[in-house]
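Heads up, the chain below is alone and in the form predicted on its own; it's given as structure tokens.
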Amino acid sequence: MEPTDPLWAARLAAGDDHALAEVFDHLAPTVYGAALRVLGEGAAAQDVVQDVFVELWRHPDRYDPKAGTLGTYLIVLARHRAVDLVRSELRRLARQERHYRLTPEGPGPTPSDAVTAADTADAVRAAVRLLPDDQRQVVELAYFQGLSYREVALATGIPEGTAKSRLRLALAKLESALDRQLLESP
């Protein structure tokens, strides 16, 4: 036990403010490692210093010097209070994952929507046919296939630049020709 806790003990049950000072002072960096090697995280660790030090200003009583030293009752509560801190995070993580997965997602597409995107999507595949053989065939391997331009060039053995030509004219001919088909749907 070090000379100083039970004179300590006894400053801070009378309400000694400057004792509080002299054993942060002493005992803090301790205390912080404590909290610091089962929190990992630096700002957290300072939270549960200064939970600790507030609990021994409110209650000095709880120390007992005869149980060990202040210095280990500190540790000892710095712990505590850094499990109860991960165990809170746990618990709320896992409620945060269980409302994700209970709660619905959002209504899905309305049957008006669904008629809608099917008659869209029959409109630009009838465009798509319209179409000279070269330009369609570059806007299948791009748009439906997913491939770029060096890919679309390669599986129709043309430059790169001419697939890239070939696909402009191409969404400028459906440009048009979509903007027509849509305007004159009902």
Given for the second form:
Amino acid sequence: MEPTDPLWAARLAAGDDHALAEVFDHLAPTVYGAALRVLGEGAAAQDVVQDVFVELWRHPDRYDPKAGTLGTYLIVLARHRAVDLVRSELRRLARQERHYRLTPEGPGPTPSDAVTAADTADAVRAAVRLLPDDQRQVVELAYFQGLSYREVALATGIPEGTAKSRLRLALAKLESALDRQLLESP
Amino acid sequence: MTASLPAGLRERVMAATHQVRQAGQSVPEVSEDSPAEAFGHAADAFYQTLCSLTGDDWGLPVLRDLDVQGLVGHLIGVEDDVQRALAGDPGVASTDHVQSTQPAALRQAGRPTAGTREDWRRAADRTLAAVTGGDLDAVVALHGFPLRVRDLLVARTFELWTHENDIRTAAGLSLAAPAPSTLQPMTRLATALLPFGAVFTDLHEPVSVHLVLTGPGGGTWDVAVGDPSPEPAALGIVTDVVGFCRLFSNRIAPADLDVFVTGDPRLARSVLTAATALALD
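Switching conditions: you have the form predicted on its own, so give me the form predicted together with the partner chain.
In what comes next, the whole complex appears, and the chain from above leads the way.
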């Protein structure tokens, strides 16, 4: 019996913690690298590595060796998780910006918060401005106005599937454009 | 792209993984048969195999000097001895497993095979009835082994499954495997008895065995075999759960088992040999 991906999969399913440690030592640097490519340096990429290996240990049966290598599977998991983090951050920034716009008379942010928020919002806006028109439009509707895919499709007169694919493309470009400081902002 | 891992990340990730699932737990989880359920399922499977045999199959040579009908007679004898043990009869405590049941085996010669088959079914049902509602932790002595009733039932599960496959092999049928729910108590017993197998095979060298049985019904165990020691040799053995059960039943040789070993291969062979040592024919 050779140490192959199917064997690792079978051992993980059998609750073999030694196999988990072996897989980590073998593949964690690649998984971390994949997360770094999306997120830049920092704690967020480490969180992704943790999430990926927790997922592998909790649901080892979701990896099908017939579908590809374990390394590829973990890299795909890492990228999905990293993109989820970026999306979540974008939504948070959009919510924050809307909040500041809609509550000018409230207690408001501290001067420091305001500067940080303005910086991050500027960064997002700058990145969004670089997008092609059709992608910029769906991002603004989805993230700054909070519309669903269906509502974006209705508002722009395009099919829902097209709205989704434009958003995916736009997010991929934003991930590259946004710098690490923005993603690591609290 | 690979990247150097930050210090402490490995420890942090390992700690997080162990929070969501204990080492040793197999996934997907399967429900585990109680000892009586395991024995009942093995008895049902054995009976179904008997029902599928042709008249000629019953005369096929299968084990030792027994044909299929004689082997079923041997099992009728085993059930009788089990019931005597459960009733506290010391007469079966140290008798030999084969000698004690040979008269029952020989009595089947010339009988209608349906009579042998139904006699065995009734004998197995009497065993089940005898343990229902009883103390599963009571220790009984049978054929030289003192065992708790719960362990005796699982040992009998092994015996029925093993002889079912003896008969299936003789009749040219494919081998049968227990359901994962039945395999669970079987593997639990087999791994618990591994240190005793080491005693039987004079394996004194202290070894910490990390035993991984793959497939539904499997799991992972850390078993200390050999003489106690603060620094035992570390040995990892990975093999298929059904294959390991066949090894424990002495129906496959250690050399023929597909295993992945980390550590000393010589020690691995000794441990696998120890696993076969407690099987009874």
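The model shown is predicted, which means the values in this text are computed figures rather than measured ones. Numbering follows the first chain given and starts at 1. By rigid core we mean the largest C-alpha set that fits within 1.5 Å across both forms.
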Displaced residue check between these two forms: residue 136, CA, 2 Å or over, core reference: yes
Per-residue C-alpha change between these two forms, residue 156, threshold 2 Å, rigid core fit: yes
